[in-house]
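The chain below stands alone and is given in structure tokens; this is the form predicted on its own.
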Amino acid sequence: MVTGALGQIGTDLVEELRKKYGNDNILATDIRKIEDNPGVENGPFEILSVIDSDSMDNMVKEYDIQAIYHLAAILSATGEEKPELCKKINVGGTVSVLETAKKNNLRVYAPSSIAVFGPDAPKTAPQITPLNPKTMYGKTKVIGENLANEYWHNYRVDTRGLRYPGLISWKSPAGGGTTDYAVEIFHAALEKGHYDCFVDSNTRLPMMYIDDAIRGTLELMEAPINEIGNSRSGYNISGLSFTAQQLADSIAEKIDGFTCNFIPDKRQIYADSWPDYIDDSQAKEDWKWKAQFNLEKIVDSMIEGLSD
């Protein structure tokens, strides 16, 4: 069962998670309904509320689940704007994951997020390190890594999670994430041939492409249960980092005439709280995390998904 099936996250998930085990054998589910991304719609498909743990448990005793990636989230510049659902959409669906899972002995990916770390944190964000964000989201974040750790040591959940950066993605639109700019620069960069950007130009932010983060995910889980150490709710992982500025000049190569301003939102605030590296060398170590993308590689990988 993937949770939030229709996100970001979820679209490529889903889609590789039914190449891997057969179109059946993965229930998508969401609030929204399936018109709203037709990507998922290549096998079954149910309606849920993370929240509504009845139908959750309803859900993974009719198809048989042994495994929930909860995907669904209120993301960090959404959260701000709406802390109370963010703390009960993130933390509350959390919550009633673990449960199903307790009940029905299942394996669990819940992600977090470098939202986590707060601005105390180094500016190379080790695995281990005081973890005090400034934003909902990140509070949420460090809630449901608490939660994930609760349930592995007290009731032997096997929880994994990976702390995400910013996700780069043509397949889906972003979702209320203060690194979207890095997926809205390209659609305006081919729509408009111009971007007004919410972040200043030197903000330096930790990133991934879609295809390494989901790889990342679906080699997490098919670890030996020997293998994931005690960061088993929150591996580090990276990709790489870059400024706005050297993302913007990385398209104007490839798109003659391209053009972006620098016009910084409330977003700056939260990015500014956030490391400009991560530190991953404990999920090298523990399960051989390794990324495959450079900034060249997503820059032509956005263009030509984006262009078919």
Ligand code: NAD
Contents of the next structure:
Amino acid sequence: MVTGALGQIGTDLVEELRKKYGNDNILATDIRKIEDNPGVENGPFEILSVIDSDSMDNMVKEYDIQAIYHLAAILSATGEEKPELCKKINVGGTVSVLETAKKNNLRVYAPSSIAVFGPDAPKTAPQITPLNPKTMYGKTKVIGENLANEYWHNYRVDTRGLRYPGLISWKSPAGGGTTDYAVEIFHAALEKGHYDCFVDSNTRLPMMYIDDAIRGTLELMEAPINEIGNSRSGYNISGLSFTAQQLADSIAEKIDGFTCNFIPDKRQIYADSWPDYIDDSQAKEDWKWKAQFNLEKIVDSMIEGLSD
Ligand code: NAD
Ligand code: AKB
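Mind pulling up the form predicted together with nicotinamide-adenine-dinucleotide (NAD) next to the form predicted on its own we just looked at?
Below is the entire complex, every chain and molecule, led by the chain shown above.
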């Protein structure tokens, strides 16, 4: 079962899981209607709010579910606008998933984020460092990691998760995050030849192409349990790191005449509170993680994907 399956990551993850396990064996769920994302129409779909734990439990039994990939969440920008909703969905949803997993003996994949780090973390964020995020979203992600660890230690629920950097993809729009500029810029470049970027030109953030993120997700879930260490619910993974200016310049090399203005809004504050780089040596050591996409490859893949 995939929760939040119609979102940015769900669209790609459902497709890969269905290729691997068969279309009928992956149940996509979301609070939105499937018409919002016809990309996941090739297999079963149910409307499910992640805070409705009774419906989740019934669906798990009806479809004989063995693992939940829990993607439903409110991201950083929306989370700062609606902090109560962010707490309710991100923390409440994770509790529903973990309780359902405990009752039904399921495995759980629950992603975390680079938003767990706060301004006091080193600019190259290590795996282990005090986590003092400033955003409500980041706080809910720290709680999510802690809850996942608790269900592993206390109830032996096999919980795993990655601290995704900002993800860049073309099959579905990004939803309510701070790193969304790195997706929006491609749409704007192809449609209008111009983008007004909501973070400053020198803003540097850790980023990753969706193919690397999905491969990392599947590799983590497939890794033998004895390879998974204490970072199980929030492995750092690094893709690449670039400034908004570097991204704009790389796009301008491929799209003649592309221009970009930098007009920071409040999302600048959230971006400034996050690290520039991620140290992923623990993931490399434990389950042999390695990213494959550099900036040029990402720009080429995005332009090709969006131009089809
Ligand atoms: P998204 O916003 O694109 O998708 C989230 C989905 O959850 C949406 O389809 C939405 O309809 C659904 N949803 C919202 N409330 C719901 C509810 N009550 N019940 C069920 N579904 C609900 O998000 P995403 O980018 O696909 O992120 C998925 C996960 O990955 C989240 O946990 C997010 O924190 C994490 N993450 C994403 C990124 C990124 O750059 N995309 C980076 C770090 C971590
Ligand atoms: C966001 O910007 O909120 C997400 C994230 C980095 O978790 N993309």
